[in-house]
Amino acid sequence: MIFDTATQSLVQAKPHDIARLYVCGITPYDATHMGHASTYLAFDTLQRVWRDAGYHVHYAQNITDIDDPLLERATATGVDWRTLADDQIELFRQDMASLDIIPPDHYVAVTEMIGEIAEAVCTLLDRGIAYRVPTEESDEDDIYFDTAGAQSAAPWVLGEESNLDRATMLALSAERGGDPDRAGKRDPLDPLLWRAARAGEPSWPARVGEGRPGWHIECSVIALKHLGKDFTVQGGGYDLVFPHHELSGGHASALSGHRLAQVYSHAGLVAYQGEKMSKSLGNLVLVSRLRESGVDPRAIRLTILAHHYRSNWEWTDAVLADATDRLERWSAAVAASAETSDDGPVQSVSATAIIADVRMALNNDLDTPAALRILDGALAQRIDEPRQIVNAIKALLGVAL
């Protein structure tokens, strides 16, 4: 069972054959902060639960390696945008590997998909679900998604996934990369599909006109290509509920005639020093810097697992210290259980029963805090088959003891 944002209820994320998962990737600057790590660990846990149940997992993730925030950071730092993106992508992959995050089958950079995204925009234009808006900044037109037209033509209703009213959607659009005040749009909530070429910005020639993709269409096209329509779970941080996942779903429905995903799942947000951890505020705790300072990546992982994936929580030195203590206790307990006693048989608890309880916790909306508490209690006793526990902790929680 996992919580579905669209229905606001716990649902079965049970694949019919292959578990198909899409999780929105990073815009590669200031990677990898703890908010990133918390989100990707949430869906790593989902992968592990599926795999443990015997399902094959097909996982795709985008990399938004062309977008306004990346270009702005490159300009501010005097670094070529491509160099900045490549360096940050490599750092992100190193961080994910250090945290033992199972990698996607497909890491897909937006710049690898420009042609296919442009053709998808042409398709939406041809179907009357997109329209052109002239701009004085370019000889080409910007192209926008017609939300009203899409609702008439596709199995999609604006607000159905996010459960937000129009006033809230307008506010979030302005806050999160939309342009509700743009003149010439049919509806303030219509999102940009294709940004016409501007002087000094990267752009690509295309049948739709020279330019580059908007934000939401990239994920729609990548997901449809690598996972197909109506895949199992669309995942990401809670700040992607609107506009990104709402409108990605609209684009995909308009292109395929089907829902983007069966379940929309969102991870909570991580704060630091009293504020949501964000690139704009600069209050970032970076995985790479923690690693450089000598923090064991397993302790970072346990810090995150101690919080339910849907909860909002704050990173502090204290929560990291608690995780470090837990790692030390577990390691010592496993070593002690593995030792042969000279005093004859000692009563021990069943590893099989413990693992069953951990599985039950994880199958209940990925309840990792409950799983950790079960293991805390079990590892305070002698275990009959400690190697089984070690293997289960590695397989289900990604922590090697």
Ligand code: 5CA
Contents of the next structure:
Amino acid sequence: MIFDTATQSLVQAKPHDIARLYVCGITPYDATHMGHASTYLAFDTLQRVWRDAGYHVHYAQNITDIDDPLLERATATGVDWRTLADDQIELFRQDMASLDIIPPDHYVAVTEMIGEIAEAVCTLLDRGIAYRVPTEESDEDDIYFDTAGAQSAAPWVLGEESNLDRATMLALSAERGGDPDRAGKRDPLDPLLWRAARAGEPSWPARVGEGRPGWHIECSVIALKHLGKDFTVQGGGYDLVFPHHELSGGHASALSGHRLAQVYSHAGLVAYQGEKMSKSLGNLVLVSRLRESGVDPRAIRLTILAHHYRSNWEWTDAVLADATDRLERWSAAVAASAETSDDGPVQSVSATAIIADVRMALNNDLDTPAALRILDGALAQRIDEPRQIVNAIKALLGVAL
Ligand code: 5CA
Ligand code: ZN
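Can I get the form predicted together with the ligand as well, since the one above is the form predicted on its own?
Zooming out: every chain and molecule, the one shown earlier first.
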């Protein structure tokens, strides 16, 4: 069972055959902070639970390697935007590997998909679900998605995934990369599909006109290409509920005639020093910096797993210290169990029963804090088959003891 944002209820994320997962990837500047790590670890746990249940998992993740904030950072620091993106993507991959996060089958950079995204925009124009808005900044037109047109043409209702009213959607759109006040749009909530080439900005020639993709369409096209329509779970941090997932869902429905995904799953947000950890605020705790300072990546993992993936929580030295203690306790218990394994008939707890409890906790909306508590209790006692517990902790929680 996993919580679905659209229906606001616990649902079975039960794949028919293959579990198909899309998680929105990073915009590669200032990677990888603890908020990113926490979101990717939530979906890593989902992947581990599916694998444990015997499903094949097919996982795709985008990389937003062309977008306004990336370009702004590149300009501000005098670095070429491609160099900035490449360096940060490499760092992100190293950070993910250090945290033992199982990589997606497809990491897809938007710059690899420009042609296909431009073709999708053409399709939407041809179907009358997209329209041109001229701009004085370019000889070409910007192209917008017609939310009203899409709702009559596709199985999609604006606001249905996020459960938000129009006033809230308008406010969030202005806050999160939208442009509700742009003149010439049919509806303030219509999002940009294609940004016409402007002086000093990267752009690509395309049938729709020289330009570059808008944000939401990248995820719709990448997900449709690699996972197909109506896939199992669309994931990301809670900050993506609106407008990003609402509108990438709308684009995908308009293109495919089907829902984007069966379940929309969102991880809570990690804060630091009282505010959401974010690149724009700069209040970051970076995985790479912690690693450099000698923090064991397993302790970072256990810090995140000690919080339920849907809760909002704050990174502090104290939560990391708790996880470091837990890692030491567990490691010591495993080492001690190896030494005393042939001590004769002393009363012990059953590894099979403990693992069943851990599985039950994880199947209940990925309740990792409960799983950790079960293991705390078990590892404080003598276990009949300690190797089984070590293997289960590795497979289900990604922590090698
Ligand atoms: N490239 C887009 C998605 S298409 C993007 O949101 N990039 S990002 O780098 O800003 O964030 C990458 C992922 O980390 C997203 O799923 C986002 O929801 C998540 N995320 C960002 N900040 C936090 C935070 N403070 N806590 C939890 N998750 C976060
Ligand atoms: Zn996305």
